Structures are given as structure tokens and as C-alpha cells.
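Form predicted on its own, single chain, as C-alpha cells, below.
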Amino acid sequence: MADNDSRQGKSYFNKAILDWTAAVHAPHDAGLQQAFDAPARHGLPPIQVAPSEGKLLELLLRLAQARTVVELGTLAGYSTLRLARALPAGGKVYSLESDPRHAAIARDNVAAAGLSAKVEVLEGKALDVLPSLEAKGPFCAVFIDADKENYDRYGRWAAAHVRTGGLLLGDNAFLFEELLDDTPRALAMRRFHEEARAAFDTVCIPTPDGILLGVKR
């Protein structure tokens, strides 16, 4: 029986353990490592998913037999590569990035990994670009890792354009420990959680900053 008293309130996100398990279960080849290192190399924000989270996204897409995916927030393309590697030949990731410099770096990383045929990086604000993709749906999955103030709006778009049995994935679902605050972006994130539950069977995976997972009803 577990010693519940000794575990009360204790965090298990030990960096050494996370690094060791990532090395065992989510190792990088040259293409992944190039994309993972790109933010530090190019002075981009250090906000991409961690290796184990990236591998989780890849495995979830494989389980869902995904073929078409929309990603909101490309950065340097690390998560984009993880998504693309899950897809069969002919599959496509449409990755939306508002910063042209980030988009250019991501395209270089995608090309270096040999995945250009599976990835299209689209520049512009996501809410402006998303309508242009609607004719390509319904999609097998939507992965959201962009500006937190609009998560609720992105979630509504996903609910309307993901196929039955498809996935909704939202990174930073705990909002950096701010989820229960009384701020506009915290309110938007809580709406994202609550509205996702209405259209998807959902759970919030307790990664260090939470990943919302939903399966479309």
C-alpha cells in the first residue's frame, strides 16, 4: 500500500528524473535536436514543449491514426516535427506562427529533418489564418500552444472543425500556476477547459504545466 501520508502535497517533478526518463523514452535524433536547440541558438523564447511532452503528442496522434493536424504556435518547429512524425505518408501538419522570423527558423528545421512534404508553416495571427483552413477539414487533431488569451477562441474553432474521434490538445493548461487567478487570460483559459468539456471527452494531464486532452464526441 502506498504511504499516502508521506506523499501529501509533494511534487514529483524532479528535474533529474525528468531528464533521465526523457533520455530513455524520448531521445532525439539530429533533426529533433536541431529544432530543440534552435530557441537558444537564435534567441527565441524558451517556451517549447519538453522532450517527453513532445513524444506524448506524437504517440497520441498515432493512437488516433491522425492524418491532418492543425498546430497553433510553431516557434522553432520542435513540436511540429513531433506531430509530423506521427503521420502516415500523405499526412499534413498545418502549423500557424505569427512571427515571420520564427516561421523561417521552423521551416529550416523542418527541411533539415526531411519533413517538408508533411508540414506547411503558415504565417499570420491564428484567428486570421484559421478560416482559410476550414475547407481542408474536418481535422484529426488540433494542438494549441499559442497566446493564452485566445485559448477559448481556439478551442471553439477546434470543436467545430475536428472530426468525431479526433483530438484536442492544449499545452500550458495550468497557465503557469495562474489558472485560478482573476485575470483576462486566466478567465480565457478556464473557459477553454469548460467549453472543451462540452464537445470533447476531456482530461487534464498533469505534466509540469498541464496538457488538456480531448476526444471529440
Ligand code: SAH
Contents of the next structure:
Amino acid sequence: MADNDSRQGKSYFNKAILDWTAAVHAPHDAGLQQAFDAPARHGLPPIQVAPSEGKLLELLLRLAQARTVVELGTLAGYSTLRLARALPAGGKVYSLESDPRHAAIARDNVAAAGLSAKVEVLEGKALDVLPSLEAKGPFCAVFIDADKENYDRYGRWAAAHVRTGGLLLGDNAFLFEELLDDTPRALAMRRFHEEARAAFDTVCIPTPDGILLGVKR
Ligand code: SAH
Ligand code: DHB
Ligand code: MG
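The structure above corresponds to the form predicted on its own; please provide the structure of the form predicted in complex with the named molecule.
Below is the entire complex, every chain and molecule, led by the chain shown above.
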């Protein structure tokens, strides 16, 4: 089989360069900085998207002229703010979070950023909460960033509830270098990739841990 690796095995990951380009293109105002710093401040895991990834989410939603977004996995609200910033007046992010403490911290950060009118943080396990959102759909975008073992189920929900031309976004699409392993969550993530391709035009953007992008057919 042909080797389509244009990098010929070399890794181009360089933290200093990522930090410099993020500072140029994806700087934080006070609201974004508070949400970005919140996991460390409150003892939550520091697993929010990187600044450049957050800015990418923002620009992709603007390109799609998104008005309604469903986010799975709020944490402290950093990506939630990035999504909300892309929406016009009257737009809404429904962000699903299973940990009540995370949800409370996120609501505070969203309020501090002045974006409460555009965000609803919904508590509960995503698979339990998603059915209650269906009447508000179809949605302009779904951003998946919660428990990795359910990405295949989340992707199926997105395929059924994203409008034509709307976006599927999936963080950690390389699964921390474990995508090709023989584990239940690796199988679920590979199914997520393969099934997304059937309902969306897709690409896996090679960020450090991969972001799956799909445009609904
Ligand atoms: N999107 C956030 C990071 C999310 S981290 C950001 O970039 O800023 C993943 C979050 O998903 C955690 O807060 C975790 O509590 C939550 N989570 C895990 N399993 C979940 C589930 N089944 N339903 C909803 N949220 C879940
Ligand atoms: C983890 C989860 C994430 O969504 C992420 O972006 C990084 C790490 C985790 O569960 O460890
Ligand atoms: Mg993630």
C-alpha cells in the first residue's frame, strides 16, 4: 500500500511554536482567561481544548453561520465560551455536563464573560439528557468532548439531529495515541470515525490529539 505520510515520520509538534502562534491568533480576553484558568484554580482536570483549538471552533461555527449548538462535556466552560462567541444574538449553546460541580463552575465563568443569554448548561449524563433536546433541533453544530467510550453513540445522535450543512466536531479523535488499540473505547472511537463519514463530509484535522470535522450531507 502507498505510504501517504507527507511528513515522512517526522513529528512537527513543538510547544514553543504552538504557544507563540496561539498568542498571536487566539488571545484571551478576561472572560476566556478566567474560564481557561478555572480547572487549575478549582482542582478540575486541565483537559480543556487548547486556545488555538477553541479559536478554530469559533471560526468554524461562524463559517457555518451556526445559531444553535449542542456541546457534550462542559468542564469549566472554556470551549462553551468559544462556541457561544461565534453565535449571533438569539443563538444558543446547550452544553451537557454530568458533574454538578463542573456545571456550577462553568455557569459562573459563562456569567463572568457576559454570555449567559447564549448558554444553557444542562446537568446529567449526555445520553440521558440528549432526548430532551431533540424537539429544539435540528442543530447547526454538535461538539463532542465527553466520555470517549460513547463517541459512537454521540455521533449517531449528531447524524440524526444536525441540519444539512451543519457541523460535527469531535475532540480527541486520535484518542491520546490509542485510536488503533484493541480496547472498547478505541473500537468506539473508530466506529465514530467510520460512521461519521457516512452521514457527513469528514476530515480528521491533525491537531495534537485530532479534531474530527464533518459537514452534514
Ligand atoms: N469541552 C471542555 C472540556 C470537557 S472535559 C473544554 O474544552 O473546555 C470532559 C467533560 O465531560 C468533563 O467535565 C466530564 O465531567 C464530562 N463528562 C464525562 N462523561 C460525561 C457524560 N456521560 N455526560 C456528560 N458529561 C460527561
Ligand atoms: C481527557 C479528556 C479530554 O476531552 C481531553 O481533551 C484530554 C484529556 C481525559 O479524559 O483525560
Ligand atoms: Mg477533549
